[in-house]
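Below you'll find only one chain, the form predicted alone, shown as structure tokens.
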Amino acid sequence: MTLTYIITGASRGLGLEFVRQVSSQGHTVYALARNPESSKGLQNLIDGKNVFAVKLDANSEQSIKEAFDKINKVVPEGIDILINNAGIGCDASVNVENATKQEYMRIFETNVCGVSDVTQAFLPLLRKRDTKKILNISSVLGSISTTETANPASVKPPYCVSKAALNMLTKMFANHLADEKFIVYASHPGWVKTDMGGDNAPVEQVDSIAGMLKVLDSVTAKDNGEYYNYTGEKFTW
């Protein structure tokens, strides 16, 4: 069956990665960001068919706003999955003694309210189709109950803060909209080679995005609310 995917953060890395083995199984892939025409990448992939580009600024209402109108144009029917994939990170240089307050809220602005803000506006597309499924791209550093082991030098406090309001954000879209069948959950992607993940990453983009896609086709309305790897293990908040 083809699906409706929209997918954020899908200029450049893991979004990059979904839109390609998504649209390569013959999905219908809107992928959002914030500069698409800066995106060789994802210029490559854009077909007119199964892959559209929307511009998109998670941290601006109008931005949003105009994106819903857009998609809702051409898929007044609704969109089947959304992939909340779009983030930031920080600098290993930042830990818990010279985080400022700035950098906090400029990626909790992204990585939280821009997930919250995204969400909010395309569930009235969601709620029109059966499948209903919300994936939010989580860390293992968001993770409280393995902080000591995943992260034991208490770096980029900013962005382990984020994620870990990432999952009670997704915790609670997946209380609120349990009712009407949704099937809202988190997932870690790994330490994948990226710019954020960086070189010695010991996980490819492919087998990441793989992994997770393969998850995703797998969850039911029992998994709603929960927190996997990419390898489909459950993970503790």
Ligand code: NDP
Given for the second form:
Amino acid sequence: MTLTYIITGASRGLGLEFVRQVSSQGHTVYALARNPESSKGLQNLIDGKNVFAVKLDANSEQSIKEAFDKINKVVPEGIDILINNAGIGCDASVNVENATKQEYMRIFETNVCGVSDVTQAFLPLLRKRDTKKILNISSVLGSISTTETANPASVKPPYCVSKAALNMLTKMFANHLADEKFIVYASHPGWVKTDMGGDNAPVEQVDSIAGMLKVLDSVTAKDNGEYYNYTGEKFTW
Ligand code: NDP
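Which structure goes with the form predicted together with the named molecule, now that we have seen the form predicted alone?
Then the entire complex follows, led off by the chain already shown.
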């Protein structure tokens, strides 16, 4: 069955690889990016048939509204799947003693408020279809249960706290939308070679996305409010 996806942060990294793999499976993708025209990778995938780029800055309510209006006009029948992938990280020097309020707020704006705003905005289109899947891209660094064993070099409090908050937000949307048969869940993509993950990351983008898409295909109502590793196992909050 051919589905319609919207994917945020589609200009590079995991978002772009999501667009590549989802479209290669024959699905229709609305690739949302702050500056679609300056992403060569995305421009190469746009074909006017099943990959379309739409400008969306997850930090701007106006931009989200404009993106919704554009997509609503062309797919009034609704969208099947929303992938909230856009996210930002912190500078390596940020630690729990020096992290500023400004840094917490900067990271929260995108990683938490951006996901909330995008999800709220696109709910009317998701409600029109039966699929009703929302995948939020989280991180092991947001898992409170594994804080003690996390690599201290990668623990940047504003980022970790934002992903812990995103996990809670995922649960809140899952609970709120359960009666409507939505499946809202979070995934850890692995430590992946991207601009954010860096060159030393052990996981290739192609494997991370293939793994997450396998999970996305298989989730059912019982997975609403769950948390999965990209490899398919349930993950600890
Ligand atoms: P990248 O830094 O490579 O890419 C981030 C993407 O998010 C870019 O497309 C960027 O767009 C977009 N983005 C950032 N801010 C906004 C915004 N305000 N509005 C719209 N788009 C925005 O990161 P990854 O691909 O590695 O990360 C993707 C997701 O995976 C993130 O949520 C990240 O936290 C998570 N993750 C990644 C891991 C890894 O190892 N790579 C590990 C765990 C989680 P632009 O090009 O315009 O800047």
